[in-house]
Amino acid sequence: MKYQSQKVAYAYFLAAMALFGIQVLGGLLLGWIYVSPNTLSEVLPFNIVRMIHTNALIVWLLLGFFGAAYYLVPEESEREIFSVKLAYIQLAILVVGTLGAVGSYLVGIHGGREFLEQPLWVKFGILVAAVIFLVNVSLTFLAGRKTAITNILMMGLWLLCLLWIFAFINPDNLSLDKMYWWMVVHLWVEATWELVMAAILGFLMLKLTGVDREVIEKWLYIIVATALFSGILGTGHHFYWIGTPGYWQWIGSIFSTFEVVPFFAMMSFAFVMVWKGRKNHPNKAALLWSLGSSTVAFFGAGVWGFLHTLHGVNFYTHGTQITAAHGHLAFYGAYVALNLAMFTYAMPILRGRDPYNQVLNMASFWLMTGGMAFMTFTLTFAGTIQTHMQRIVGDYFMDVQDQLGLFYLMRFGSGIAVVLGALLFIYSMLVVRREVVKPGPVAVPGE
């Protein structure tokens, strides 16, 4: 660690893995009411699990993210964060706002649009948080030195908190909400966030290969360009059947098609700096979540993306059991991964403990992976005969959830897997001691 002020990103690392750790036990949950739809139905209802997974989900890959940036914009700009004391008010507002905002829905009070149910004076207490970074690291990003990196990282977390103000817009026209909600949602998955994700690979790909930055900046750029090129535009894939102008089924299946674009050039930039810089890097934990990030990422958001992101295919696959295949698989590789790749990579280095023993976090990977993409085929399977039995044949929404059954079964059983790998990823990092690394023999004098 170079930067005292860079501590402030363990606390909001600490913050995150609890969230992750509730995020997956509520997607356990969820997953076996699918199998017994009356579980906790009096107590504990599925619209409000859900909710908690959802916004647990997004809480805390937003704070992965602003610990992120707490760790590598010093590091980058080559001074100290502008006020430590403003990043653990920040943290602080978005913790209080968290529990606000689930004890909310605990009691059924809630804003009804989905990731975005958030009370109103959460919603503002987010927004005022969003202010207090864009303050903090903006004056230290002006003040040091400048970098692909950073440029790309303050573009992606600009964009992302600007864009949260039409969280705020919900006018009573459902065409008009939709428009305006996806402006949040789309834009951020699959626009913005993709330059934080871009920004952060960067980073870890110079720390971990030894490439030449001059290197890993043509590439960033080149992955930026791609990502807002397909996505703005992409936003229309979203557009097809909320009542909006039949322009946008073109404008929405040709830039969804381009969305694949920046995905595939993470993974391949991902593994061609690894390929170039063949440096022995001791944390070979990250290394594997960095690659495993940008690779899955590919594979669920690009290839699973667009299998159903024409507008032809789309008419009958939307909502869907493909759709959750999808979300699962992206969010996994291309956010919740990345995160967990900048956590093993700078916790023992806040900690003071690297090298560590790695060989049980390397193992939550394979779980977390294994289980996920288990999950991402049961799901595609389960939603494409929903696709065929619903939308094709007109059987009836219940009739044809009990055909399911099966498929369900088997993505709670996935889910097992992936909630054991984020546990041990958890412990890995909190409690596994620094590894030990054992004397060669001793030479005596005279043998």
The other form holds:
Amino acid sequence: MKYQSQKVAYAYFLAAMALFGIQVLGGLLLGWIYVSPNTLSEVLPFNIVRMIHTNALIVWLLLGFFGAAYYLVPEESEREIFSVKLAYIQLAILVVGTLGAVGSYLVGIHGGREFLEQPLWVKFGILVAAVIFLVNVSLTFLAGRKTAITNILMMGLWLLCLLWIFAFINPDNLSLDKMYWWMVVHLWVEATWELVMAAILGFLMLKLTGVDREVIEKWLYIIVATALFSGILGTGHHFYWIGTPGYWQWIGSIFSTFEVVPFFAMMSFAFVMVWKGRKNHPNKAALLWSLGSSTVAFFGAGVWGFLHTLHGVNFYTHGTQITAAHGHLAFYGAYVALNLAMFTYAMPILRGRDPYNQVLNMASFWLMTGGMAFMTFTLTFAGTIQTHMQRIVGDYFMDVQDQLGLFYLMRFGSGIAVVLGALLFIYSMLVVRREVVKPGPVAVPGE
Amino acid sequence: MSEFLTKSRARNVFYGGSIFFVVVFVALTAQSHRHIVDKATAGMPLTDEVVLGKHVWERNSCINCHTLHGEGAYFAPEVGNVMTRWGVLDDPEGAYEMLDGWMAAQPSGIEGRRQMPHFEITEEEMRGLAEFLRWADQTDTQNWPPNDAG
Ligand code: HEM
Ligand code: HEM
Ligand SMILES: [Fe+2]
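Hand over the structure of the form predicted in complex with the partner chain; the form predicted alone is what we had up.
Zooming out: every chain and molecule, the one shown earlier first.
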């Protein structure tokens, strides 16, 4: 660790990992309710568990991004964070808000827009935390060295915080409500978060491969250009059937098809950098997560996104288990795995040790990634059958669902693998103090 | 490529292009806003009753089990066309009675069947909810869903 204030990232990563645990346990419970629907149905109905599952996901990913920014900005700007105290206050607000939200969901107090169910006071808390964050990192950034990595990171973070304003805009007209809702949801994951992803991936490549900064930074600008050029108008793929004009069917189909490009570029970027880089960095697990993230993001967002993005296809698949399959693999590859890559890279440094948990950590990668891939396959099969029976044949929803039990059982099984993988990851990060398998005899000069 | 596309050129393309696409997007969004208000949802007035129903829908977080116009959770049936499915799209009183009867029968308690919870909803709110679902059902959704199954 070059700068003392980078240490705040540690607290963010701990909070993020705790919520990650809650998120996947919530997911497992949801998966079980699909298998055995009477479970807890009177005390903890499906909709409440689902809110906890999705909200915990979003909040922990954001905590991870904030932590990553606090780790990365000092190093790139070559100075301490403007105020360590503000960073901890920001974290405290977010933790109190999160606990408050979960508590109020459990007693039945919540909003009614998907993903944005937080009570108003929590939404304001998030806004205040976002402002504190922006002030804190911006002042650090402005006072120091500016690099393409921090330029892009700052731009992504500013825009994603600004888009949060749409969380407060809830028109009485349902179609308007839906249209503006996507300004948070789509323009987060398919525009601004991609900038954050590219910046963090660029930073990791810089550290892990030792490739020239000049090369990395040019790649980054090209990646983020393709992300925004496609992703902004690509929002149209959500405006096919909600009361918006018909022209979105063409605009949405064409531009969202191009959304595959930045994900393909990020995957290529990661592999080319590793190929070019001469550095043999000892943190192999961080490299695995970085390559894994960009690859799974390409499949989850790129391939599974394209699968149902053309309006002629989406007419039939819209709002089926196909969507759930895509949502899971895309979020996992692009944002979960990326955060875990950053944790894996930074934690040993933050705790002042060599990477010591390589083998268990890499095992957790394969367990989690295998689990998520299997879950995606089972949901895709379920969704294909559902699309055919319900949308083409016209069978009633509940009758169709009765035919899909086997897939839901397999999805639950894959959920167990994911939970075990997540727990193994957290264990390897926090508990293990010694490498569990002796490295081979080849001497590795590293940083 | 490397001489032609320098880092600063790549950066300028990124900034310039992004601004261009934001402008186009904002213009189309404004046009879509008008389209929604003037055309797509103009089939039935947005009364206080409909708005009340929307709040009831939100307060109970129905969206985290059901889809509405195909968005939401995938645990329970589509409700954007439920009034069509029930055959009461043009019958406010029938819509209210069907909905009220349905809600009163939940949870079904049938073993092995997905359960819809019991909700505390007053008569006025229930009427609002029925009107909200009728209002949503008359939206011009470009002929989605493909059939009444939703
Ligand atoms: C990492 C990036 C991405 C993430 C995290 C993501 C996540 C999601 C999620 C969670 C939903 C469901 C939203 C809801 O609840 O209604 C969704 C829907 C959708 N996504 Fe993505 N997505 C990503 C990228 C993409 C890309 C690149 C494409 C296209 C190539 C795409 C195409 C779609 C489409 C068409 C839908 C609507 C599905 C429907 O009609 O039901 N996504 N996405
Ligand atoms: C133990 C593993 C998991 C299980 C069993 C699980 C299960 C579920 C279930 C049953 C739903 C509700 C689907 C519905 O509405 O019918 C859901 C929603 C969701 N989960 Fe998971 N989940 C797991 C892990 C994850 C992970 C790791 C992520 C992030 C990568 C994630 C992201 C999401 C998202 C974004 C949604 C909303 C999807 C949408 O609206 O399309 N889940 N999950
Ligand atoms: Fe999207």
